[in-house]
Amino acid sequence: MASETSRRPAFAKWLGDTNDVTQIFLSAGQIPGLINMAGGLPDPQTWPIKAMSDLAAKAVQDHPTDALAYAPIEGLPALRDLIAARFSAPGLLLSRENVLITSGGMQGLDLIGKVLLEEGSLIAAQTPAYLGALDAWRPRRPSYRPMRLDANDFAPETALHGTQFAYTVPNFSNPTGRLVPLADRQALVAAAQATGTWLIEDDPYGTLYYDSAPLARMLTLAATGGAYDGPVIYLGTLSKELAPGFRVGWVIAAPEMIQALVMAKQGSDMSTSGIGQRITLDAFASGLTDSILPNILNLYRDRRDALCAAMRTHLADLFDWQTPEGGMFVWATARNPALNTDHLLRAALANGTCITPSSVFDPTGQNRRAIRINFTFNPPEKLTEGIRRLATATRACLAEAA
């Protein structure tokens, strides 16, 4: 006789073609001394503390219908309104109608996905490509045209034409930490337009520029001087530039866009949550966001350097890499193509540190030669360390595969 879970529903298909690299590198928290520089995480210290409690306070005491009571689907109208003040630039005219509040960067990727994708569907991605995108549209099941950006051959039209949609980080790039140039930027705008494609300007890092003033956004390069509805979808969080706990994100689109995504998040969630969304308010209402960012700025760039510093001692004749102008991380790349970096993870945890193999930004998984590092969570001595185990461990793999 069958037993009972032997007759119950398969699961969907689409999580057999899952990895398990994320599931290794998150869970590597849990290990003693480990020093963890896999994921993109912010540092704790950088977090008002007093401020964000006083903010916490004040929704509830004096807006306890905002921050206690569900939220409107699209999010609440003053945050909205800000958020399209906030983002509005000459030539730019963003009203509340052209802004969804999203629970997190990752809800909205995850929306376009529900309103763009069917199975089978082409997606024109920077490559490599963010991890968590992938794995957002993966239910979806569907194929990927690479964009290398960097490429000399690279055309924006052809690699845009029939896509459903283009992704991008144009703003130190994750994985890669590449800051994408303006020309290349506007080219891509263009490219959208000219196709009628949608253009995702996903931009967590947008704040995160240590060594130069930042470009224009593709958000603004796409505005023609009245109300805004161009091809680009553009994606902010609140993340980085004050702490990833409230879960509060924001889509800047057309209003027909937006409209398609307030659909497919009432199925989802129903609305962001409330005492987030009035934290974050009052958080930029009040230059709270603006008045710690050069703090964060200063203890980002100095670890940068110093991760750069101790990967030019230990690693230089192991990898190759670049010096980011901002962001969160330094993508490198192994000098042996002999060198699998899923294997160096494995080895990496084993000698007390973490980063993550380039496979799993791959949509074919096949990129197995580079590796992301970043630089934000640590401090200088404890990534000093990390690299030196780093380098151990690359010998190792590179020893294992002579």
Second form
There are 2 protein chains.
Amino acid sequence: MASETSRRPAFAKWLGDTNDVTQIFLSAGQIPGLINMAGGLPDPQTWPIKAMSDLAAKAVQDHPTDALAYAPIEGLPALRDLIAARFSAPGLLLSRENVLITSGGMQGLDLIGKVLLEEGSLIAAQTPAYLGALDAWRPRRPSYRPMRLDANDFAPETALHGTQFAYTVPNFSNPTGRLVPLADRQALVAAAQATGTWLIEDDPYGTLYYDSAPLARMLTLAATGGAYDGPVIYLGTLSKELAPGFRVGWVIAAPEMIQALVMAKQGSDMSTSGIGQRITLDAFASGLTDSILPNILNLYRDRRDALCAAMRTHLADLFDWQTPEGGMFVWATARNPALNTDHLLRAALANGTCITPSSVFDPTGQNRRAIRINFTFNPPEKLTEGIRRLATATRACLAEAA
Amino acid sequence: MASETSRRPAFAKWLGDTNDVTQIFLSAGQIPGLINMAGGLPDPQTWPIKAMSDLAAKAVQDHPTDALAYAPIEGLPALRDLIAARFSAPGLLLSRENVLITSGGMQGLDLIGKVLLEEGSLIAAQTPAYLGALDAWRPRRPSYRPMRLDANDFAPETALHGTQFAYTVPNFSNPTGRLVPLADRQALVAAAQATGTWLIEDDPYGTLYYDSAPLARMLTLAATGGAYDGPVIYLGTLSKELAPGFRVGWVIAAPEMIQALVMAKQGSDMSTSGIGQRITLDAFASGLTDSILPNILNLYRDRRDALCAAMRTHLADLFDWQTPEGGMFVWATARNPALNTDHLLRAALANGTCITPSSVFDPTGQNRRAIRINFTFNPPEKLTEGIRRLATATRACLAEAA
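Right, and the form predicted in complex with another copy of the chain of this protein, after the form predicted alone?
What follows is the whole complex; the chain from before opens it.
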């Protein structure tokens, strides 16, 4: 058998471009007592289990065709209509033709890669960029033009020119937690309209505003009063509004883009889970998602505050950061450029905690100076202890580098 | 806006390689009274709705973390263990490391394409080939070497040599309904072992044997007694054993292949629906799937017999076919080479019925002489009427061609 397996065909080249951070995280699951601040997970206590159990039973019993048959590739018509209505706004007319239901928000990224990228195609990406987007597009082997939206000399038209699309997470970016201001949103939409390129608005955290009212979506800013045909491709997900386990997300875009994505989805997984779609429809229509949001916001706001308080106590001399106004993450940059945060991850694990190093959010893998810290999954006392351990690990790591 | 949309970036090239049959089928849904024999759908009356509704409620209530959280990329450990045990056989030792849970059987094909295909990579494909596999791999732009397994001069080693993988549906192939005999299975496995290439055994119809006991899987034939590390990549699905709407399938393969597929799945949809996986686990473990199988077999056997009887009455002078011993389809080849079955599809729609033309199952799109007829979705009387209409359409089509 050794000779057979050694003669096997080569794997696709992109598989050689991944890093080993995921493997490190997986083995981290084995460490007893670990305080994991690396993920991007909701707290299960936010889930209305009894209500969802009832919805699941009703989905099968009352709507067996919706729940049990192959759904249309595009998604259940009633769910597409509901999403269209939910995201319509004055001047923004959305209909079923603007909506594709996906198997989680991640699948929207995969499908966009399939329909818009050839090897070497150029993406303008808000950087640091969401790791999952880099993962989704890696099999297409694109090139990246980093966009630093907060740089003083950022020029949107120049950034978007000649790209297949621009990728942004305007609401509390993963990993930086940054909120893109309204003026910058307007400038990005204007640049997309001027250059003709597509503009992705990936919005998993759009409901998680802790301190203020939500800013206008770029999707809304791109409206021109008629049936929507604009350059913004909006990605939403149920994962943060209700629960991730149903794997339901949605893409809102111009009809020609939806049609192309449908071709890609047909060959990817045929259709999204019918039972998941039916539960989503009923959870939105019954007001369940809206009813649990205040509790989610209170819980996560308290945790953000606890995390940032602990950081001020234990990390003030080691890192710089800004308190995010929403989302799930704090982004912290080492004050000492000698700190390599890939090494810090290993030191943190040795000290019983876990964060995500910046290298995985950089398309070039170069950024080794920052970390992403999640605050939604752990209660305040665990976050405080996690930060204490992280401070110990950081000092150990700096001592080793010196 | 017209100028903006006309300047949009080009879509990926593969989108130009698709045909318009899907569009024709979609518009066919609007025709009142249409007898649709084109699809590959199970009959909803086979679904144990009350039992599945109870399983759905229990999945959320009793196993909220399994059902509602992000599942591990690889799938729920307990479900991977169950699949490993269910497909193990004397000499075939499977464990969790051999199993990946997918979002339906289709996703297995997509993931295999992602990890094994570069543009121009060679696939040896049992031809006519499953349309969904061609759809799944189109974004990778592979080349095809057709395999006619029933040809007298078929030489497996020559066929597999130099390919990334060979693709087969040994049990009641979609579209031909053909059962690959045991000797041919053994020869394919031996050729895969000799050449070192991968051998895909796509098996959605493996439980649908109407006349005899199932033949040994190629997966089993590739066993060598130790922990499985063979060349066969086996694809299974819940869609035909219970219902498609949960979108749960599985890949069984050598651990190195599973690990590569996990990397691809991470960037495709992160994980398969937790509620779907939990329902699948409980449906298998409780014996529900096994308990409904005899009813499914009786229902579909009667329909196959009704279809073939109607074909003998109405189509004997127009088509040649063989009665399939299982699966969902009869494949019929026109006796008159002047019949173009792309045209026949349009004529059939005009006469109130619908079949699938052979062109969509040919990687080169050349085969215009055969049709695929589904017998699982419609009751006997509808199948009989559908075949009567198809005969009328065929005569009209031939008269026009003459």
